[in-house]
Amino acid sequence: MSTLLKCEDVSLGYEGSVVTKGLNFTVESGDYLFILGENGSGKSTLIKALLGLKPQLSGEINFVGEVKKNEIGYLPQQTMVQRDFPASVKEIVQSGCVNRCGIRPFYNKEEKKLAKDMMERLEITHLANRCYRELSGGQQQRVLLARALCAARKMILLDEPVTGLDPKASNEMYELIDGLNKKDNITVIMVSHDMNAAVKYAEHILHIGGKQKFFGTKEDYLNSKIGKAFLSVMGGEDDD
């Protein structure tokens, strides 16, 4: 495995006010990293910093080797406005190819095929001509994930991807993402407060809150003081 991302002594915040500091971690090709922490701990801010949407206050964030920032798929938290977006599923998925177009004002055959392939991969081909706002929450998340995969070549970043979904749709989304990681070798970085999902799917865990509280393997996290405490607060481990 090769290193794709290095964060060294990164501090994050707003208008000079620090939210979290001392972040030191690496992400390897094919990794599945869960970013855990309480609300307001800086998880979403970190994702935005990794994407270059928000500058860090200090420290270094470097993509190295095989991945560039414009080759990363991003699934943000949905807003009510986005849920009501009046476009077709096919149009939204194809829009993930915009960065590939350059100055070209249309999608070429390769990009249309990519969008078609991603819809097939996420089992939403039958929804291609449906209006996005008419879909269920779980279907909408599949559409946005297909869009993110059109942008991604190596890595996807997901910010609380199951928020607002029922348990069945949440489980289906987690299984889809796990399949992309294991079968398609896509590196996954996911912000979540879902400890049970982290226990089931993560390879590495980064726990933040004011500062970096833990970075390492899932197994080491579950044996750590912070891991045991967070697990007990967030409701314990699934039976399976």
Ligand SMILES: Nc1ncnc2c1ncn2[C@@H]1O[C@H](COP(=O)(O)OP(=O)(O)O)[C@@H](O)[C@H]1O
Given for the second form:
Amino acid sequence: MSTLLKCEDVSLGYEGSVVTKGLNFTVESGDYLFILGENGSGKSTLIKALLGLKPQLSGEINFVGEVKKNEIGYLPQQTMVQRDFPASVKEIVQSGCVNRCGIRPFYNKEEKKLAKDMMERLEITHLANRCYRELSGGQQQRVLLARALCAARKMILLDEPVTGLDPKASNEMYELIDGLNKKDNITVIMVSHDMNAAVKYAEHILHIGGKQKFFGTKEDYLNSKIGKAFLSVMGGEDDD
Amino acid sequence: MTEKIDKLMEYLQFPAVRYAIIVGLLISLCSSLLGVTLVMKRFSFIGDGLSHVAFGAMAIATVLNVTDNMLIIMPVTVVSAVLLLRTGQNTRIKGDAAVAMISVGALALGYLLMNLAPKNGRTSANLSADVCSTLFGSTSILTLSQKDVITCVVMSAIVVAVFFFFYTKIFAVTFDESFAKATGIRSDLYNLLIAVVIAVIIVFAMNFVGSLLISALIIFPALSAMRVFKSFRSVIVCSVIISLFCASMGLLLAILEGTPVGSTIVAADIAVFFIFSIISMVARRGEK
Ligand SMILES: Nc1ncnc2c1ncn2[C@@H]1O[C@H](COP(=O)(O)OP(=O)(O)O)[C@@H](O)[C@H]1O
Ligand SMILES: [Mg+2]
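Form predicted alone already given; the form predicted together with this ligand follows:
Now the complete complex, all chains and molecules, led by this one.
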């Protein structure tokens, strides 16, 4: 395993007010990192900083490995898509391939097939020609995930991906992401409140609050004081 | 009826009339392509602001008495497009207010300059006719030269080519800019491209429909199409068809009845908008 991403003493915030600071962690190639923390602790802000959408206040975020920007997939927590945007599901999923095109103006056969496969995987093929704005929240979430999967060649960042999904769909979603990680060797960085999922799937865990509270392997986290406390609050395992 | 057709046929003998039709259709085609993007990205303000800036630039060109107005108007408008894009996106300094200031300012100063310009034997009636035609388009567009037509054809070819070449990127950046940016699309560059193309269209359309009516030409077909169609591509195809249809109708009426071209076309666009609104209402009722 080689290091892909390195964060050194990063602090994040908005217009002078610090949200979280002292972030030090690395992500290895093929890693599965869960980011935990309470609402407002800066998880989404961190994801945006990693993607270069928002500059950090201080510290360094570096992609040291061979991951290029156009090999990354992203599922935002909230999309700024306006309610009345005219776009079909197929158009949106395909737009995940846009970073593969380079200078080529239109999608080629493989990219169209990829988009089709992803729609099948997420069981939204029957919605392909429907208008995005007319779908339910859960359906929209699947569309955006399919788009993210099209874009992800080496790495994927997911910000609360199971929001709006029922328990069965959530489980399927986690299995799907796990498959990507294990079979396709795609590095996963995931924000979620779901402790059960973290316990089951994560390799590393980053827990943030006003500052970095924990970073390490899942096993170490479960044995740590903060891990045990968070687990009991979030109602994790049964034997607690 | 046949009388009208005869009249039309007679008019079509004149090259000036044919030029006007070619230019009108080309400008309508170009301006409808980016309508959806402009509406969805909340860039309408740029369209509006730019048309006022173009008016101001035109006034400067008049005052300086340059032979080719375009040499001043085009660069000034393109640079303003870039600046407006910057300010409009800056939420910190109330971008929309800044844009309103720039555009109204350009309008006022433009009018002032035109009044101060050396009169060259112009009367005040001449002046207000001048101002009126820059704002609302000439009452007669039959003054186009062959050179104007060629410039317009070249410009349209470029705009259409740029649109097709960057279609997938324009969709990505319009639909979800932060996703596009996160996955390695240079969205700033594409925003810039969109703004510059809009500026070019506005400058060319100004002589045709006048600076106050350009935004209508860009936005109405898109708004109409969005009422009924549900995918990006179908909305764009429909906008183009609506725009060409309305331009043809407007031009015919303007030629036959002598109404001002710009406002006649916009009137047709408004009529289509209402028809499409009704269609979408009926369709929604039907679904329930
Ligand atoms: N655009 C913004 N401008 C100012 N403050 C923001 C903005 N977005 C988020 N914040 C603040 O930053 C903090 C962290 O937000 P966020 O990263 O969304 O938290 P999380 O995803 O962990 O729930 C919150 O206190 C929030 O109020
Ligand atoms: Mg969040």
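Positions refer to the first chain, counted from 1. Here the structure is a predicted model, which is why all the values come from computation and not from measurement. C-alpha atoms forming the largest set that superposes within 1.5 Å between two forms make up the rigid core.
Superposing the two forms on their core, we find that the Cα atom of residue 142 is displaced by 3.6 Å between the two forms.
Note on residue 110: its Cα is shifted 4.2 Å between the two forms, core used for superposition.
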